[in-house]
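Here's a solo chain for you in structure tokens, the form predicted on its own.
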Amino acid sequence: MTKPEDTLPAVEAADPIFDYEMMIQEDKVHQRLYTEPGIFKEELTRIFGAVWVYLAHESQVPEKDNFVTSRMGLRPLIIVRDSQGDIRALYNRCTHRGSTICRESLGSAKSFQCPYHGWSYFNSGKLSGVPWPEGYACDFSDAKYNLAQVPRVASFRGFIFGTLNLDAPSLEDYLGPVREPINDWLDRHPGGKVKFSSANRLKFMGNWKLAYDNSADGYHVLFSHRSLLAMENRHHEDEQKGMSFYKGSPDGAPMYVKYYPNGHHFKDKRPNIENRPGALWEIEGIFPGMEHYEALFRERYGVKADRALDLASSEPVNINVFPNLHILGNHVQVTQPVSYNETDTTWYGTVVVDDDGELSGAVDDINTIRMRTQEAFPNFGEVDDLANFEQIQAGLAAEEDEWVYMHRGLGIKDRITEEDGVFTAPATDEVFMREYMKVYKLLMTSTPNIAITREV
């Protein structure tokens, strides 16, 4: 087993070359930041190789010799739930000539074998076989041959995050309070938890900054997704339906942005809905056959059609923990750096489990209409941010026009309350960015503990 002084230390970080603190300011950050691949050199450690990565879902690794391939940053990862039943994340990466050794997504397997020259590792990392040995004079025993590993990984709730910072906090304080919006959205669902289904697999051309700018942003909604609104509402006179209640002045609504430590924030849509059962799905946009489905479920299930209903419909949630995962409404996103101009973006769908029968058998049918519902954003919502996104890396191409500012709310008495570090604004407040911006420039102006470990 891999043991904590087992760590071998990375190769140690230069100083940083760029001057963050000119670079970030109060009410404003340099374009660099989203144009200058030396920047996003820099980050691929002392972000994503320094705080806890969201990695993937227990549910896409249920048991023993499960597998699913991931990244950290640029690293390729396979999170295997190996034979013994623990959770590693393993470099996909040959220890002999460095080619990755599993190019499939997800599967189940006691062995991982390198398509190159077969050099094979058992699912703990440990080299179980070389083809040939008498042609080597070293000792295949030596734990340096073995598969990399991210030292420490950790599990909230199901999400599985790792870091190769030896000197990070534990993932609970990493977490913080951005841990209750995380509880009180499984603890809607049976058994408090969900199961990943399948997923829309989209790529913009722009940094991958712009996706978590965007993550809590209330301000571009009604411009930006105006046909999605139109979408949602076209069948309807009193436009109630969605997003709606972003119509008018956003800043009057009940709805507010949270800023969390460590560059977590939180939009809470759901003050603007009343709180009992079927008020989500009342809200749930248009979609074909939903009245015949609304009409089965309660002649199925009676007073708890409500219920199954809004297990069905979206919360009104946007979830974002640092750097790369984001809950929205029932899906799971996960954002990917490929370049400093590059950027993956996974919308995973998610499933109700009820595993003690509270839903009386509801839940194929629940699941079924949850299908439907979360087609929605992903296809007609994320492609305008995509759009958005690539035309700002285009823009930003404008070299002598520096600055991108974030100062909406900024200098506004009373708009903005904070306690604990904990900032609570209007839903179109950029409080969030500006503060996460404070995060990312203390990180990018530190040298993180970095290190691999292997088995032996």
The other form holds:
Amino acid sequence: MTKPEDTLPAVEAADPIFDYEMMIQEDKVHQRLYTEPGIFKEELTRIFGAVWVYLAHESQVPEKDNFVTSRMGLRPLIIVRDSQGDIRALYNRCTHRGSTICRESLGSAKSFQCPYHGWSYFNSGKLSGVPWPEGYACDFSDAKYNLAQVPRVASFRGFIFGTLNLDAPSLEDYLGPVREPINDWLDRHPGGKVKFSSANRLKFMGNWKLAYDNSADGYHVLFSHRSLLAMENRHHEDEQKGMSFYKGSPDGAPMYVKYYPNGHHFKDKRPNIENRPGALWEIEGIFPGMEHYEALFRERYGVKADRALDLASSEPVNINVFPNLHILGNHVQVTQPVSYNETDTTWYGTVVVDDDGELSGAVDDINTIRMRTQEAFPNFGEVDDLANFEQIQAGLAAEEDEWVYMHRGLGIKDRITEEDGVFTAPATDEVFMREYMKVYKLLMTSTPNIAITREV
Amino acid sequence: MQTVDGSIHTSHYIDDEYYQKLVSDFSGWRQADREVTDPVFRDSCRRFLDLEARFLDEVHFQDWLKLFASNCVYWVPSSADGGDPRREVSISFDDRRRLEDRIFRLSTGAAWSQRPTSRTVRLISNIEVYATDQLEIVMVRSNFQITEFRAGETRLWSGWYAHRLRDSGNEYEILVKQVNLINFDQNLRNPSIIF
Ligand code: FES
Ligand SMILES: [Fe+2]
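Right, and the form predicted in complex with the partner chain of this protein, after the form predicted on its own?
Whole complex next, starting from this chain.
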């Protein structure tokens, strides 16, 4: 196993050359945060090197020797469950001359051989051999030839995170109270867990923070998603479906937005619906086969049908874990920066696992429904969000028009409540952006204690 | 249920049996001994695909929709050769109602990913026609290249189509249109056109 004392100093961050104090103010942030490549470069160290970054889900590496590739900022990683069963985040970077060693996105391997000159590594990261070693005078048992790896890797209920920062708090402390909605989201499923299925994979030409700013934004819904709302209304003029909570006055609705410490936030639409079996199903949007499956479930499962249909329905929450994990509906959305103006956003579908048979055989049909309901938003909602993000990026090219305002709700008496660093506000409030930007400012003006480890 | 305006508001036909049949219809269908080589018949399929492509390029969505059966599927898989849509999220998987919804949404003027509307031109080639167990149903494989121009940029989509067509004697009806993008497993930028 690797030990903390084996860590080697890696990147030493330079003093900030950008004036974050000026660029992040109480009510507004500077356009440069989204358009400046130099700031993006600093984020790779001060954000993506400094905090716990979501890397993968345990269901993607269920067995020993399974791996899935990922990235931490731009660092290419192999998330592996090694031959001992330990989860590691190996750098996908040959210690010889730097080539990636693994070029598959997922699979099973006890070892990896670099395609360039054939150096081989066990899936613990340890060098297993090099071709024609008699041509070297060095001692290859020296740990410096083993693959670099993320020194701190931890899971919270199946979600795997890693950080390079030796001074970062524990993962539990980093997540803090955002664990509550994540617990709720998982606990509605049998066994308190879900498994990943395949993903809807999208990208936009814009800065990654545009997606984070939007992730609990209840202000944009009625406007950005007008076509989706119209489409839903086409079938159900008077019913509450999917996004219809936002019609009329969304701030008057029982839903709310919460900001949690360390940049996390949560939009909770659950209070809009009754807390009873079948209520979730009633607001689920339409999907292929809907009427057939409802009739089948009612006939086959009787009083248990409502619970099964609810499990097939999307949970009306958006849980956002800074900087790159979003749990929304039944999706797990991962934001991956590519450059200062390019971002991948991958929407993993999730399926229910019924190990104890508590769903009386309904699990396969439930998961079939979930595949169809999960395709809806990426197809008919997210594409419009991403088009708008690209248009923000285009608008922000006007460099002397400096400010991006996030002051909705600011200064209005009794609108926002705060307790132990947790802020609660009406659904369209921008308090979550203002607060996460404070965390961002702190991070961008601090120097993380970054290290990598190598197997010994 | 078909309403007065002709649009479909309920969906009953997508059930487990449908999925099972879909998966089996779309696996192992390209067998050499089933290929229909008659040039006249193949040309009739080619003309039908050309017509379909033109309706999309000219944004005549209602005419395009009329080419589809009432129990159709428009399917853009996220895995090679389709996989099983019961276990995988597809890039798109539309039954008749969702297909009508897709077109409705695009016509609202508020589908920002399609404002301005993409201009497209499609090239369809390498057509192969295969017989199935049902006399009136054929499978057609074709390669496509869609050049899309939108908001000052030109880009390219490529892949191959599998059309499951019913031949009613004087016209074809699309039962399933499967769109296999060559980059099906990649993060796609604005995939909001109909492929
Ligand atoms: S770069 Fe990997 S073996 Fe040379
Ligand atoms: Fe949105």
